[in-house]
Structures are given as structure tokens and as C-alpha cells.
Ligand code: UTP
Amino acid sequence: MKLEEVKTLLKEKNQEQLLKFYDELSDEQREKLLEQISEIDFSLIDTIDNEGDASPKGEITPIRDVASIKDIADNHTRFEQVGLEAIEKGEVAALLLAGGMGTRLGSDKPKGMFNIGETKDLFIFECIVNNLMDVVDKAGKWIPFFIMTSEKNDADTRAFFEEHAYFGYNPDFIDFFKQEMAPACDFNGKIFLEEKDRVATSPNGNGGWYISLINAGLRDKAKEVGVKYLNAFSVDNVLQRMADPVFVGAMIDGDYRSASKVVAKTEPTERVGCMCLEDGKPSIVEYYELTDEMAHQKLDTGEYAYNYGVTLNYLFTIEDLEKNVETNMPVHVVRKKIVHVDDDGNTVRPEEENGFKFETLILDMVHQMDDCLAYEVDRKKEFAPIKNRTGVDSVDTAKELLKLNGVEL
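Coordinates for the sequence above, one chain, the form predicted alone:
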């Protein structure tokens, strides 16, 4: 868009502050700013009236479709055979959600670049690739591997993989793509400038991966090579198994439309989202949404009704994702501390929440599915999230679990 077109747009949207420093910018800075403004989804600003709570939670009831560790062990051979057949046909792809930074770990680099080795280098990205290579070796087939970065970590992530020779993975089967960005605004709906020549933006949440895949042209590539199933997972968990043939096979064998790897909660009030039904459809209830009564509710079997915590490892069919792609996913409006420049062009780093960011969540993608198999895994073998530098779900706890599973650090 040309300058006059942008001016007209901003006047219509009451966002003229975005050009406040335009006259001070170089030609290159001006061009990039105009391009960024032209890509803003201004409709997001309309959601702040109700802070994104477009609809309240429906009736929450326990999930019915659960494959317990025992069930999986009893059917392991059949599930694995079914899953390996799908992988060998090229029907399964892995999709890593890796747009985050390692800020909470004390790093200013992509989270996946964090080194958790003790006697040698061992990076989070390396752990992920090693786990995926186990399936490649078993299937004798390279698995399409999509890696979603963000605007802020894309260049570093690509360079890091290249520098480390993709940790042994065939680069012909790796595709990087950037997550879509959403604007950040103050409590009055005015979009911030992060710098004089740059709009304040943030990734559009972990539910934005499929639309980002489409916009990068990679959905079409996946379909062209015959991919039917997409396994989306987070960079956090260094023990997780992706494109796991037994997981894939359990979903296909049971004729499910989606599946989620889950772990049994350590206690009823563990701070983890858990699988449930919402108005009869699969969903995820956050720990803070469970009443004490619900958290301690038991089934006839004696098991806790809301016992299975999600690990952010989901399996979807492209067919169902396609059906739902035109459906407007709920936008969650989140209060955040947003760095910005003030009217004088000075950088402000607020100590308190000063505005809104906009996110879509993968839990809403789950709720769009007709069903979802809760597939239980042993948390000691497949759940080592790294969210903090120390304490719970930290570098320290992940290291101990890696050692327990025979990984050399």
C-alpha cells in the first residue's frame, strides 16, 4: 500500500498514531512500516470490548475416549503396524511449534537453541530431532517436518539448524515457516509502536499454526505429497515422541478424528490443563477453571474424572482441519506488559500490564473436532517440559528425566 492509502486506512480505523514518526524515517524504514501496517488485522481491536470472551464455557463433563497405558500395551503390536503403514505411505507429518524465545531460561535466543548438556552440547532442538529420528529409523522413511518460527526468531532458528547440519535430519524434508503476527494495543484500543519504524506485534497464539502453514504455502505442499495427518507439538518437551507410530495407529485404528497425548495428573489440583468434554465435544479445561469439587470428582472406577493432563502433542487430520479453517476461532484477549515508544519516541518498559495482546489457542482447535482420543503416556518417559530455569518443569527436572531415560548429557 502507498502512503496515501495507508493514511486513509489509519484515519478510518482511528490509528493515525502509527505514522507519528514517519517523517523521521529513512526510505527503507518507511517502506517496511507501510508494509507492516498494510498487514494488520484491525478486526482484532474490536474484540477488546469483551476481552475476547465471545462465549462462556459450556457444560464440562469427563472425557470418555481414553486409551490408558494398559490399553496401549495390550494393543501395541496392532497400533504400531497401522501407524507404520501410514508413515511408510508418507501420510504423517510432524509440525513443531517453535516460535518462542528462551527469556524465562535467561536466554535472548530461540528457546530451542538452549543448551541443556553437561559434558557436551545438547540443545532442545537436538533432542526433538533425535526423538523424531527414532521413528525415521524404524519406518525407513523420512517424515515431512514443518517448523513454525516467529518473526523474532526465524533467522536465528534457520541459521542454527544449518550450522548444526540439521542434527542429521534430511533438510529436503524440513520446511520452516513464520507464525502470523497480531498487533498489540493499549487498553483504549490504540495500537502501539514498538519502535518508531515498527508496529508492536506478537505471535497469534499456539492456535494460529494451521492458518500460518496455509499462508506459507506449505499446506498445499503437504497435501501434494500425500500427507493426511499432522502431528503438532511444542518445543518445550524434550522427551516427547512425535509421529509416534503407536499413537498414530491408535487414532487410525479407532477411527478417531483427532488425538492428544496426555499424562495422569500427579494430584487432582496439578496446574495443568486436562482433557474433558464441553457440551459433548472434546475440549480442554484449564486447572483454574476446575472447581475443587470437580478436581476431586471420581468415576465409578474410582479414578479421578479429570485425571488426564495435556502435553501439547496433538494429532489432527488435514481433512478436518480443512473443514474448520473457515470457522472463526475464538480470539483470546490477554493483558500484558507491552514495550513501546511514547509520544516523544522514548522506549517504555512497563512494570505493570498496560495493554492487550491477541491469541488463538490450540485447545479451541481440539474443540472443533468431532472427537479426540486421550492417549496416555508415561510421564517419566515422555513428559519433560522446560518452562523455567529451576523448580517445577525446569531445566533441572528435564535433565533428571533425560538421564533416567538413558540420554547422555
The other form holds:
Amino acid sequence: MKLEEVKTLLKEKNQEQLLKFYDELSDEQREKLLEQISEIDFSLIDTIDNEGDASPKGEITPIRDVASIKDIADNHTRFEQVGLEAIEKGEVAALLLAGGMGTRLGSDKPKGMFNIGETKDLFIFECIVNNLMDVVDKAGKWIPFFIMTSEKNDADTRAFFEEHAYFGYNPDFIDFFKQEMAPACDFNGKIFLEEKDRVATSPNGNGGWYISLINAGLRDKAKEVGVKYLNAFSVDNVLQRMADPVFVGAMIDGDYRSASKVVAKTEPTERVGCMCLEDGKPSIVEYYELTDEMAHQKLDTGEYAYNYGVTLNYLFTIEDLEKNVETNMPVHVVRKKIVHVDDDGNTVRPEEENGFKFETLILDMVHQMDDCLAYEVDRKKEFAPIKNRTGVDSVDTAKELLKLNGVEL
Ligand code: UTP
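Same protein, different state: after the form predicted alone, show the form predicted in complex with uridine 5'-triphosphate.
Full assembly next; the chain just shown is listed first.
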């Protein structure tokens, strides 16, 4: 877009502040800024009034499709065989969601580059690759491995993998792709400038991965090589097992359209989203949406009705993603601390939340599926999320859990 067109657009959208420093910029900076503005999805800003209710819930009822640890143990051999067959046929791909900013961890590098080793280097990315390698070794087959980054961390992530020789993974089976960015604005909907020549943007949440995979041409590549199942998982759970043959086998054996690794809650009010049905379809109810009564409700089996927390490890089929995933996923409007330049051009690093970011979430994709198997794993063996430096779900708790599982740090 040319300057005049951008000016007209910004006037119409009431966002003229984005050109405040235009006159001070070099030709190159001007060009980049105009390009960035022309790519903004301004419709996101209209959603700020929906803060907190991106996905109005239908009728929430307990999910019955649960494979408990005992059920899985009883059928372990069969599930594993079915899963390994699919992996050996090249039908399963792993998809790492590593586009997040990891702000709670407080490092300005990609979260996966964080070193949790004590006597040696042990990076989060390395833990992920090591866990995936266990399956590769067992199946005797390289598993296509897609890694989602964002504009903010793509170069660092790629360089880090290359520098560490992909931690022993075969680079021919790794594809990086970038997720899309969304603008960040103040509480009145005015989009921030991050720098005089740059609009403040941030990764658009982990729900955009499938669309970004398509945009990068990788969905087609996956289909061409025969991939049917995509296992999407978070970067920060250093104990998770991905492309887990038993998990894959349980989903295929039960003819489910999707599956989610879950853990039994530590207490009924644990702050974790849990699997449920919403208007009869699989869904995830956030802890703050569960009433106290629901949190303590029991099934006729004596078990809590909303007992299974999600671990951000999902299996989808490409076939169902094609049929169901809508491009207009619900947008979650979230309060964040947003670094920006003020009217005088000074950089502000706020201590308090000062605006909104816009995110779509992978958990909303579960609700678009016809069914979802809640597959229980032992949290001591498979759930060590690293969200914070210390305290709950932190580097400290993850280290303890890694040691408990015999991982040398
Ligand atoms: P989180 O919700 O923990 O967000 O992401 P985060 O950005 O990593 O961390 P905070 O909230 O800033 O501290 C859960 C998973 O989703 C990925 C993350 O990389 C992580 O694996 N994610 C999150 C994306 O891939 N893209 C995003 O835009 C957001």
C-alpha cells in the first residue's frame, strides 16, 4: 500500500498514531512500516469488548470417553502395536508448538533454548527431541517433525537447532514454519508501536497452527508423504511423550476422531482446564468456568465428573481438520504487559498490564471435532510443564520430576 492509502485506512480505523514518527524514518523503514500496517487484521480490535468471553459455553456435561491409566495398561500391547504400525507406515507426525513468547519464564530467547541442566547442558528443546527419539528408535522410522515458531523467535530457533546438530534428529524430517502475528493495543483499542518504525505485534496464539501449517505448504507436504495423524504438543512439558504409539493406537483402536492426553486433577478445584462435553461435543472447560458444585460433582462410579486436566498434547486427523477447522476461530482477548514507544518516542516497559493481545487457542479446536478420547497419563511420568522460574509449574518442579524419572541433569 502507498502512503496515501495507508493514511486513509488509518483514518477510517481511527489508528492514525501508527504514523506518528513516519517523517523521522528512512525510506527503508517507511516502506517496512507501511507494509506491516497493510497486513494488520483490524477486525481483531473490534473484539476487545468480548474480553473474557471469546467462547460462550453451551451446556457442559461430563465426558465419558476416558481411557484411564488402568484401561490403558490392560490394553497396552494391542494399543502399542496398532500405534507402531501407523508410525511405521509414516502416518504420524509430531508438531511442536514453539511460537509462544514464554514471558512468565522471563527469558528473551525462545523457551526451548532454556538450559535446565545442572552438571551439564540440557535444553528444553533437547528434552523434547530425546523423548521423540525414543519412539523413532522403537519404530525404526523417522517421524516427520514440524516446529512452529513465530516471527519473533524463528531465526533464533532455527540457528539453535542447527548449532546443536538438531540434537541428533534427522534434519531431513524437520520443517520449521512461522505462525501469524496479531497487533497489540491499549485498553481503548489503540494499536501500539513497538518501535518508531514497527507496529507492536505478538504471536496470535497456539490455535492458528493448522492454518499456518497450510500457509507454509506443509499440510500438503504431510499429506503427500502419507501423514494422517498430527500430534500437536507444547514446548514446555519436558516429560511429555509425543507420537506415543500407545496413545496413537488407543485413538485408532477406538476409532476416535481426536484424542487428548490428560492427567487426573490433584484436587477438584485445581487450576487447570478439563475435558468435558459442551452441547454433546468434546470441549475444555476452564477452571474459572467450573462452579464449585460442578467441580465437586461425582459420577455414579464415585469419580469426580470433571476430573481430567488437559496437558496440551493432542492428536488430530488431517481428514477431520480439513472438514472442521474454521478459519474464524474464537478470538481470546487477553490483558498483557505490552512494550511500546510513548508519544515522545521513548520505550516503555510496563510493570502492569497495559493492553490487549489477541489469541486463538488449540483447545477450541477440540470442540470442532466429533469426539475426543481423554487419554489419562501419570502426571509424575508425563507432566512437567515449565511456565515460571520458581514455584508452581516451574524450572524447579520440572527438574525434580526429571530426576524422579531418571533423567540426568
Ligand atoms: P503458553 O500459553 O504457556 O504461552 O503456551 P507462552 O507464550 O509460551 O508463555 P507465557 O504465557 O508468555 O509465559 C503454551 C504452548 O503454546 C505455544 C507455546 O510455545 C507453548 O508451547 N504457543 C503459545 C504458540 O506456539 N504460539 C502462541 O502464540 C502462544
